[in-house]
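To begin, one chain is listed below as structure tokens, in the form predicted alone.
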Amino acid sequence: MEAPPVTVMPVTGGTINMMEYLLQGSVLDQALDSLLHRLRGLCDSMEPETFTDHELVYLLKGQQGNPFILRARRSLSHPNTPWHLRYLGQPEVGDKSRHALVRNCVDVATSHNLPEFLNEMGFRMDHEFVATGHMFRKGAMKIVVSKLSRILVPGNTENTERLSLSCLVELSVLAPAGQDTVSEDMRSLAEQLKPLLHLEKIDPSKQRH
């Protein structure tokens, strides 16, 4: 089944209905310190925000076509903050000259009983993971560097195993529809991170759920 590229954004605040412009890449663990040093020099603040989040991916299967996917996310480092529910639309085909993937993004803060609510609505939890990492900001751009871990015992966020020896890096901007000029700023920052990191517009047809 084809699915949009997985995005791993920390719990930061609610966005009702915006377009997400996204570039993704990865960096090996041994190059992580060099990348963080480079980002400290390029971004607005020297020290990034840190996060540890638990994300659950829910599916609702219909009579035909691909299932409807929602993502529930909570902060493990700040357990009293609201949960977040995210919907990520299919990437727009649109203008192939765009430097970033573009898709609809709906993000709302919710109460802590979100998993129970989704179960009662007929959604099934497909998989869950823990993301830990750093988040930098440069103007409207957000750069997230995440280590991803699978959860070995369902619901037990203390019992995890790293998915790989590399970190996922995402450069994104949330903006109203039609603000395609933001992708130029993203391309400029991505160029400054080479050769440490190669951020790309991921082809969704090559992503498998």
The other form holds:
Amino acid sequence: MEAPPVTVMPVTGGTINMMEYLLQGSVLDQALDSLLHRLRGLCDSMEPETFTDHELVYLLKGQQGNPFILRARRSLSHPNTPWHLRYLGQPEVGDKSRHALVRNCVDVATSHNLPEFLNEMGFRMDHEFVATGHMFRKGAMKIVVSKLSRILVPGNTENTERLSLSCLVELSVLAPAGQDTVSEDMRSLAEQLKPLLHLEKIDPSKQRH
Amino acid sequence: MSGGPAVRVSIESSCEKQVQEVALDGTETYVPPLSMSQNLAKLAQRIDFSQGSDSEEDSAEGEPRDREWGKQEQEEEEGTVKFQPSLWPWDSVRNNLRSALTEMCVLYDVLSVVKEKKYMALDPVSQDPTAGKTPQVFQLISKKKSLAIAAQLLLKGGEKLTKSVAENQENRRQRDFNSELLRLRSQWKLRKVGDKILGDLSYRSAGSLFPHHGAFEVIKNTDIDLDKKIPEDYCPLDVLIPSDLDGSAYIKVSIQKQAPDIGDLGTVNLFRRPQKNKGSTQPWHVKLEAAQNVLLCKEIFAQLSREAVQIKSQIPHIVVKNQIISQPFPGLQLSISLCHSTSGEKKSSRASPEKSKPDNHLYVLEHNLHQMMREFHKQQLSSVVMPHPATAPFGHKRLRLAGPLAYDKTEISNLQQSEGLLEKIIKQAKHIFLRSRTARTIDSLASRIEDPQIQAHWSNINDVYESSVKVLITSQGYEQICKSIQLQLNIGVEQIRVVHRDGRVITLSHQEQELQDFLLSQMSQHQVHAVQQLAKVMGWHVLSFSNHVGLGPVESIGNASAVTVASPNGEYAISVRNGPESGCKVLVQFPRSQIKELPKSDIIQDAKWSHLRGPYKEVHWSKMEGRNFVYKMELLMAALTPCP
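Given the form predicted alone, state the structure of the form predicted in complex with its partner chain.
Below: every chain and molecule of the assembly, starting with the one above.
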């Protein structure tokens, strides 16, 4: 029986070429309430959405230097929703005047046997954490305010410990490549959140130690 | 006098100076005359202060009295008693000095009494009430004057207060800029950019995807002349709305017969009179609301025209200027137009095809368009779109399952919303039109045909795509007996579904004629059913009944029905055939005994055979008494039933 035709050409178009525009910042826990209040006023009027997610970061170490990172995330508050697999590329080194961090982003929804699959593929779990918090949206922009907790016993998401006394705030937009106007909207929203919160682009590669 | 030798005359003043001493050599030493001050001092020493010209004091010494008496003696002599002759230039000085001294002494005495209270004390003197009695008129006048002064003071104070209150009210009415800004901010979204205040009147934060920015600017209204009176509707705050949102707009949905020529289509411009500004709403609020309405209408029309162009349908929709035209039914035209009148234009509406039918505008559909648009907005914001886990992209949560659960194309297309705004509104328009035409058909039939009567009971609660009506065909006066034809009509978008009482379900198309024909056939069937029911009541026996007889002339609408009933004693029988087109035919069968010429036959010997029914005779139904068919039938039956 003939094998079904499989194309060897790389897949282009569709969701492969989406870029993620990102701005990050943090607030202390004491300022969290006022930040949420502010965001409720600035963002689209809908009920504030809370979430509890469990993220696992998988690494594939090859012979080359940089390991390949995939992030698998599932929702603990909605257990029936599919898992989410994400690949984030290197931040684009463009002009310095761009206000947000731009990197290639591939998002895939998967079934619930993702960890086993990744293990079979050769990925090894590097670390995992639990994130809880609130989500807001303004048009195409998504603002996520999350508290990160460390998992003490691997696999047990009940026993967690707060990583810090502050919350991570991320402003992100998923857009096809080439649309630089979204960074202007992001910048104006970031301006409106000052001085409560300073959102800026933080290059993850510079953070490695 | 001349003549004599000049005589030298020397004049010498008499020596007035006293000679003090004569020296041995003859020189005389005079007493130096007194200088001015010495002279004055000498004269002043002569003033006798103890004696005053007008002194009235009763000093105990007699000396002044003596002096007075002396003076009086002199008075008689000289006639002047007022002054000492030698002191005349100093008299006033002396008197004044003396009186000053007296005053000072008195003052000193009073002060020492008040202060020391050793030998004398001040005691209030009881006033004699009758002593200082002033006349009443004087009292009244003085009281009046004092009251007037007090009143004047109070009035002045009151005036000041009212002036300040009026100023406050004036300020409040003027509504200074900041308080207006606060009010504006409580209802509209504002933000400060640099030194400008911008606002957002679009629906983007409510879920709209229309790319219009919808930004307005807030400015101070400074063009006010402070000298003139401030006008009643003055507002210190003004809003600048974008020029393309100026004026007011609405969406007009109308159904009319097919326009003969497409070239007739022009810009539909119907000018609706602007609403009167209620006193309580601010002018900026009215302006912003109107601009927001214009924006929503533009969004609706943009969405409709986009769908009209993109979606393939059997009869393509036409988008011309500000109108979208489509054909819901053949011969019918649905036009949706955006009527935007800017505030600058004041000209009266052009004569447009719609003008002849002013009530052609389907307000319900316009409202439904607004509602559907807002529902679309709301769906964008529903929590169904929010991703769980948080890093996933936005999207409907059921669609996210498409990957993991391996949906195929049909399942995905089921999930996605297939109907756009235009399709929905066309369906609603079709339904409205079908419903109104059904009602018109039933009403015209009811008014045209009196026997039998047709009644329609419309249900109160309907759907946008479905309505229902119950149609009853009855005969007047016999509603309880003849109620076999009851139809439930479910009017859908394109079809009418009829459910008969006996269980049959018939689907009619949108053609008006079909419904009319159907109802006519049902009416004719009703008559025959009525005879059947009546026979039961009257005691007659039903011999045969058929809804669709195959005998007689062929009807073009439906089928004829027939029934045959026999009298209780069997002597008479009535046959009725009723068709929608051919009308009714009633035949009565008589017993043989009533026939005049009965052929005598050898075979039939017995007399009892004459009781059998024989030939038929037709009834002139139009000449029968009775207001409707069933009544006539009842009379006929009664006539054919002999009294026992």
